[in-house]
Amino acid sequence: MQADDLKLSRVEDYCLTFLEDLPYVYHCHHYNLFHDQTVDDALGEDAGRELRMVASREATYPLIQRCCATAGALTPAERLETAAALFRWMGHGDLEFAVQAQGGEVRGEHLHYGLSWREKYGSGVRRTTPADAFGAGFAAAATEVAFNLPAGELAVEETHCVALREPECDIHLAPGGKRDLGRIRSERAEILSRLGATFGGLDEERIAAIGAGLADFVRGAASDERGLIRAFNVYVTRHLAAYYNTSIYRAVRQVEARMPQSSPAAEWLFREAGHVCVFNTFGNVLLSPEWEGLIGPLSGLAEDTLSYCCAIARGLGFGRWTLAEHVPGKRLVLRTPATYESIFDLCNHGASTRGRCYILQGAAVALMVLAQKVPWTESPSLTPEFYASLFSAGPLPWKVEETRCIAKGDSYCEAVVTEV
């Protein structure tokens, strides 16, 4: 499957990307693994895995339906072939279906989560549960679409996983699903109808040009023979924003309802996911040969690093991040008329009492760290040890507050970083 086979669009004013009118973004395996682990940390391993699998099914069922309609896939075999091709195009690996309307078996090879977990952690950590909740949810949704079954009709379980040091990933489908899956509101038309005016910021012309160029580059990135996208020194996925947002916001609200005293810790973890994203995804983009080919060598100047990171966010579909203020080492203000987080929260949960852009909040602090503390001209290795030295060795010298957020009724989102 190629980009031309899909209904893809990008709203340049807001730097949001859509696949079959559903929002998608680019994230790397470092962030994906941390995201899933954070959900499990907030809810417990079993409840977290179940929530993530449900989030996958709710997000992917309408997507697969629409892709099959676009491709003209009418028979079960054609629909399963379309779903498998879509899965590979998204960079999630390869699925081989041996299923009927009553269920069956799905064999996964090189699944993004299991394979990347084994490569990153497998030599030092022994995992006890499968890693591919997203892949299992996708397989269930694809089978249900193929045989015109209601969403949630089938029960699903990943029975084997390479993250468990097994040779392959196996997913078992059977009758007896819960059939109580929710409907996610993430349509392009509704999202855009709720957004306010756009605006620019410092270094706007350069940021806009680089962001547009990066968006063109990643759109053309092809998955390899394994169904994976290897770019910028990481495994990249074209991922549904609804998967991330559904799992994050449901996890946070479950903690708020059941253990309100723990909600600040849970929100802090989701902000830390922004640290992980910026350090690993943005950092590896900056250090990649692809980036040097697009932009040239890094200068190491703080203002350049901040402009580049805002351009990367735009190119990856995170929203139109702008630099409103910057006092080197002391203050940074990020503003955006849209993030893929806050507008989703507003559409699905109504107005909030506080800012809900956890990635933007964590990223704002991480941008200050990258601008002030990373010697980019020395081409540092972005190792876990280096990450720990920057973010975990002690209290960070900066704090962040989301002073404005679309989710609480503001016309834009704003994260303010100041010295502690």
Second form
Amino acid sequence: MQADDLKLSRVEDYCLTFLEDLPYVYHCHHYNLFHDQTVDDALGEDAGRELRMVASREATYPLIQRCCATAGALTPAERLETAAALFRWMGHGDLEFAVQAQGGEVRGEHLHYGLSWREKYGSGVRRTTPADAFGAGFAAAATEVAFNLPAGELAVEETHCVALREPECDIHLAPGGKRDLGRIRSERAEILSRLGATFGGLDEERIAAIGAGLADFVRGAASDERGLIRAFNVYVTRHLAAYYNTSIYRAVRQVEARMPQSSPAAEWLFREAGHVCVFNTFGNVLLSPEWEGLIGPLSGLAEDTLSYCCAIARGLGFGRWTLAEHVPGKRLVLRTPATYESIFDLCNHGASTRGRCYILQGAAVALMVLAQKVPWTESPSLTPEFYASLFSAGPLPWKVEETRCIAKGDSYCEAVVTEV
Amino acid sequence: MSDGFELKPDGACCARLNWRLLLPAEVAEEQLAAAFEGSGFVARCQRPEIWVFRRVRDRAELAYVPRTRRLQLRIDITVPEAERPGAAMSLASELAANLS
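Rather than the form predicted alone that you just supplied, could I have the structure of the form predicted in complex with the partner chain?
The complete assembly is shown below, putting the previous chain first.
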């Protein structure tokens, strides 16, 4: 499957990207693993995995339906083939279906979560539960679409996983699903109709040019025959924003309802995911040959680093991040007319009483750290130890507040970073 | 490895996955694509700003930046971490031989 086989669009005013009119973004395995872990940490392992699986099914069912329609796939075999090709195009690995309407088996190879979990943690941690909730949810949705079943008809379980030191990943589907899946509101038309006017910020011309160039480049980045996408020094996925948002926002609301005293800790973790994303994904992009070729060698100047990071966020479909204010080392105001987070929360949960852009919040602090503390011209190694020295060695010298958020009814989102 | 070539660790999202092969000054850019292809690599992207070549056999990749002569060797993620330095050295030696 190539990009031309899919209905892809990008709205440059907001730097949001859509696949079959559903928002999608690029995230690397460091962020993806951390995201899933935060959901499990917030809810507990079993409830977390269940929520992630449900989020995958709810997000991917309409996507697979639409891709099959675009491809003209009518028979179950054609639809399963289309779904498998889509899964590879998204960089999630390869699924081999042996299923009927009553379920069956799906064999997963090089599944993004299992493979990357084993790579990142496998030598030091023994995992006891499978890692591929997204892949399993996708497999269930694909089978339901293929056989014209309602979403949630089948029960699904990942029975073997490479993250458990097993040779392959296997997903078992059977009758008896709960059929109580929700309907996510994540449509391009609704999202765009609810956003306010767009705007620029400091260094706008350069950021806009780089961001648009990156978006064009990553759009053309093909997955290999195994369904892996390697570019800009990272293994990256094209992922549905609805998966991340459904799992995070339902998790945070469950915590708020059942364990309100734990909300700050949960939100801190969701925010830390922004640190992980910026350090690993943005950092590796900056140090990559692709960046050096397309943009040029790094200067190490704080203002350049900030502009580059805003451009990367735009290229990855996170929203039109702009620099509203910057006082080196003291204050940073990141402002955007859209994020893939807040507009989703508004559409699905109504107006919130607080800022809900956890990635933007965490990323804003991380941008300050990258701008002030990383010696880019020395080509640093972005190791877990380096991450820990920057973000975990002690209290960060900066704090962040989301002063405006579309989820609260504001016309834009704004994260303000100041000295502690 | 042939004289003048040097292999160093390079930035990567996973340990020991990417390596930088420093090219001697006498290696001309016009030699590179043929040398890559001679080792079984096929161009995935060859723009004026960045080249990316890939080899199906071991899923290794080469990324080259014409403006800075940076050449990155990318070992596949399925190669165990302990074997990555050896795989990178083997690939570097092969390319150096093709370019000498």
